[in-house]
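This document opens with one chain alone, in structure tokens, the form predicted on its own.
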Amino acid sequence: MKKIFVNQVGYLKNNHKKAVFNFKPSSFTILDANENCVFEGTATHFGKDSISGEDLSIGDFSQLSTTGGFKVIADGVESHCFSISDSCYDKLLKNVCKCFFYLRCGSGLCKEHSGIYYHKPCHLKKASVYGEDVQPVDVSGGWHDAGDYGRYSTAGAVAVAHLLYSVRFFKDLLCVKFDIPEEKCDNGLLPDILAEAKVELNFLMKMQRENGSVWHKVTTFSHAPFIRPEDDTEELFLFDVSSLATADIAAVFALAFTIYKDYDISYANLLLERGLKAYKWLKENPNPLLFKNAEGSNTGEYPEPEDYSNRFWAACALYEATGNKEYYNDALLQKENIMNYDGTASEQGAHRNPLTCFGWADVAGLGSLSLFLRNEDNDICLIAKEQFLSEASRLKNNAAQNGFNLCMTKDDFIWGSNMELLKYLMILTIENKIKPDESNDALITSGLDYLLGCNSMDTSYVTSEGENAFKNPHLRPTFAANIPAWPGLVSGGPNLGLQDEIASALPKDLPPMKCYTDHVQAYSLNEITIYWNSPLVFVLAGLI
């Protein structure tokens, strides 16, 4: 079938704009909401692209910078509508930022500002610590992790962080409202980014243990059923501390410090004592002590074969919130460690430069971006801006061999390639900040018009964002009670290994970006979970 792929929610106006094809227009035109012609166009033939399986061609429009709603047609084929304008994220925003408070744990969703996603308190119970017999202790709060209930440190470490750099870098994230519930501090009210990473923050204290190290994850033993939040009412485990949870705890309270302090200065100090002493356990404890599930249990493991990038992002991070040497030099001792390790990596994807990896196991790039922001021209900081670089040129070079300039390969079409392609997204406005460069938006631009409908599924991987977004997110909440899903959720996408029993029925020849079907029990095709929300975030506060 003939389409015309677009960004389906719209354009910047001086920014980059294209269409794509799956045939050969002769010439296109866009019409206005009025179906006057506002602009015509002939299509370059690109070819046929490996991971779209698609023979593209490519109208670019870049030159319509008129604002409003628009259309593309060719050859009697119409586009999706889209906008054309300075303002045309600002909704998208809210919304991706806003997923997170309908995500929060514990006290449950007041009326006032979730509408008809408002459920009761949940998982107030004390948890059990698996394995020990001692007190159950209060690890109420924060955020359920995905589509799941259970919350996770590494993982909710690594969404706050993609928040919390966004605010270091684009400060004008601050000025966002997305209605959630105010939240006071020493000089009025906490900006919205700040009061709802504030949520999880304090969930991650209550993780830590006496001394110093943290909980991996606390959930049920095994997934809930498609219930309601307040109808999981199985016993709460915390299952065992790992040196990877204690690490990320230390650099996100660290990097925490470097923020609430210019609002709360007693929080920011218990954060920062809170980072400073899962450190110390961290130096007292230098061997790894990873984690694996407990058997039987079947929650998110959560696994990491070593390390090394956690400490690396503990000690960049507390470097730049304290400026001790001390800590300088543990993170050049762990960037050998990384530099050098030959084993598995954690993260599945075809990342080459390992200290921009901003994932939620490989976290050495998260490191990076605090060293930048300390703007120092230390020995590290000079590899990693070499990294940056490289990795964008890597990216390039991707995009380059596909009709949608897109800076993926067939190998990162995996369980959540969507985040894959927010992490190179991520990569590319960092080294826009190091070494600004016009090719660098325009793959930014594609990125984004990737996610939001210009790719071969003709599908907006946002909820409520564009007129063909998915629908039907693996999120247990909002099935269970038969409501839509909240708008703003990015869902994990296409995924060429097909793990789940509804993804595993999909034709085993399927070109990688067609290897998806927007079905609630195909969650390994499009589940929801709040590190794929939190680098959305950072690209579009980039973006706009």
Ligand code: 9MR
Second form
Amino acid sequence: MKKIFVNQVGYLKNNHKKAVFNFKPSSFTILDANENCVFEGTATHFGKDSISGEDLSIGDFSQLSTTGGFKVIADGVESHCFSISDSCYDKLLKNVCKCFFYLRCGSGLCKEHSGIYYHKPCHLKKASVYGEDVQPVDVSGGWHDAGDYGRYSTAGAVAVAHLLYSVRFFKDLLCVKFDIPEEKCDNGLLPDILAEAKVELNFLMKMQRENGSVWHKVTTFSHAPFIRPEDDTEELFLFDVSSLATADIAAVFALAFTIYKDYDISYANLLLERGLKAYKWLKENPNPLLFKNAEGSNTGEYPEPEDYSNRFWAACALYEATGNKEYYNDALLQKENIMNYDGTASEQGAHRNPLTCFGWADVAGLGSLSLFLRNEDNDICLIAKEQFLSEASRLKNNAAQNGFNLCMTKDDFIWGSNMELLKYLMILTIENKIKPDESNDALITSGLDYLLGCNSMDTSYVTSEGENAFKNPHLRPTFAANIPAWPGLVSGGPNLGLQDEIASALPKDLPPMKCYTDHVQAYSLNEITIYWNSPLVFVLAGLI
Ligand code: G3I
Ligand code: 9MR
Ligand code: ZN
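Having seen the form predicted on its own, could you now give me the structure of the form predicted together with the named molecule?
Whole complex next, starting from this chain.
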């Protein structure tokens, strides 16, 4: 079927703008809301690319800078509507941020701010420490991880870190209001983004044991059926501590200290104290303490094959927060471990610019961000900057291989492919700060265009954002309440692995970009998570 793919949300007034056709239009026109023609252009034939499986043509209309609502027409085919304006992503950013609020666990939701998405307090029972005969522990609060009700320390730490680094790099984010309850601080009110991040930081503090180590996760033994959060009353378990979780929270607490100290000094000091306590445990326990699910338990595992990047991040973040050279020296040692590691199970594969990784597993890139923020030309910074540059040029090459100018390759279409993309857009955003380059801008824009509908599924992967936004996330609370999903949720997206029953019933040999269906039970394609939303906050904050 002939289609015209566009960014269904819109384009910034003075930025790149393109439509992609899966046919060869003789010419194309753009109509405004009154059906008046405001632009005419000819498309350039790109040809067939392997990630979309389509024969594509590209229509550039960057020159059009009239604001308003528009659609593209060619050979009798119409695109979805989109807007052009400097504020076209403002609502999107607010919605993406508000999702963390709706995902709050415990008694964090109030009717005033959650409307139809309100649910009663949930998961307040104390959690049993799995395999130990000790008193159950209160670990209430924080955010549900995803479509499931688990709360996982590494995933949570990384999601908050994306938000907090966004704030460090793009101060304007502090002014964004997204309708959540007010939270007081020393000199008035906390900015919304910090009030929301604090919810998860408070929970992560509860996940720390007396000796400084951190439980990897708190979940029921098995995933709940599709019921409301308050109806999920099975016993909660704190599963083993891991050096992964301990290092990640040491890092995120140190990072949080650098921000909250300007708002609430006693809270900031508490964060630093807890971060140092976690770090002390890490130093006393130098061997990796990795994580495996308990026999028979099927909740998220978040496994990692080593803990070098986690320890690296912790050392970098503490160095940035304290200036103590001891942490820098630790970071140097961990950097060697990272560079020498040749595991194949690692998130971005071995030796591929690991100091740029921002995922839930490989987190060395977050360490690099802390070092960049310290603004010293030390050895690690120099190497990290080389890696960001090298990664940006690799991404540029990737984008030249397909008609969407998308910086991904076939290998990126794994579970959560939209996060693979968003991590790349974070890298390009940072690279633009280090060394501004027009071609990085173009790649960031194309990446966002892809996420918001300019893709061969013709689908916006953010709920309620675009005429053909996906509607059926793998998400328990809204499905159980039989209401539409709330706006601003990022779908995991196409995944060649097709790792669930619905996905595995899709036609075989689909091109990577089409390994997707908007089905509520397709959890390997269409779940949502906190750490798929959080990198979008970073990217939008950078763009706006
Ligand atoms: O790292 C390998 C790479 O080397 C290989 O080339 C590629 C191709 O198979 O796979 C990569 O591993 C992937 C891994 O994530 C690392 O990204 C696996 O295929 C993929 O199955 C795995 O998916 C993870 C999934 O859990 C299953 O473990 C997702 O990243 C992760 O986001 C997801 O997390 C779940 C939680 O467990 C539970 N809560 C919901 C959440 C989102 O679905
Ligand atoms: O709903 C679960 C989702 O959050 C996880 O990402 C996924 C993988 O851990 O598992 C989902 O739960 C499924 C379970 O693993 C198998 N039975 C069906 C469950 C979904 O209804
Ligand atoms: Zn809950």
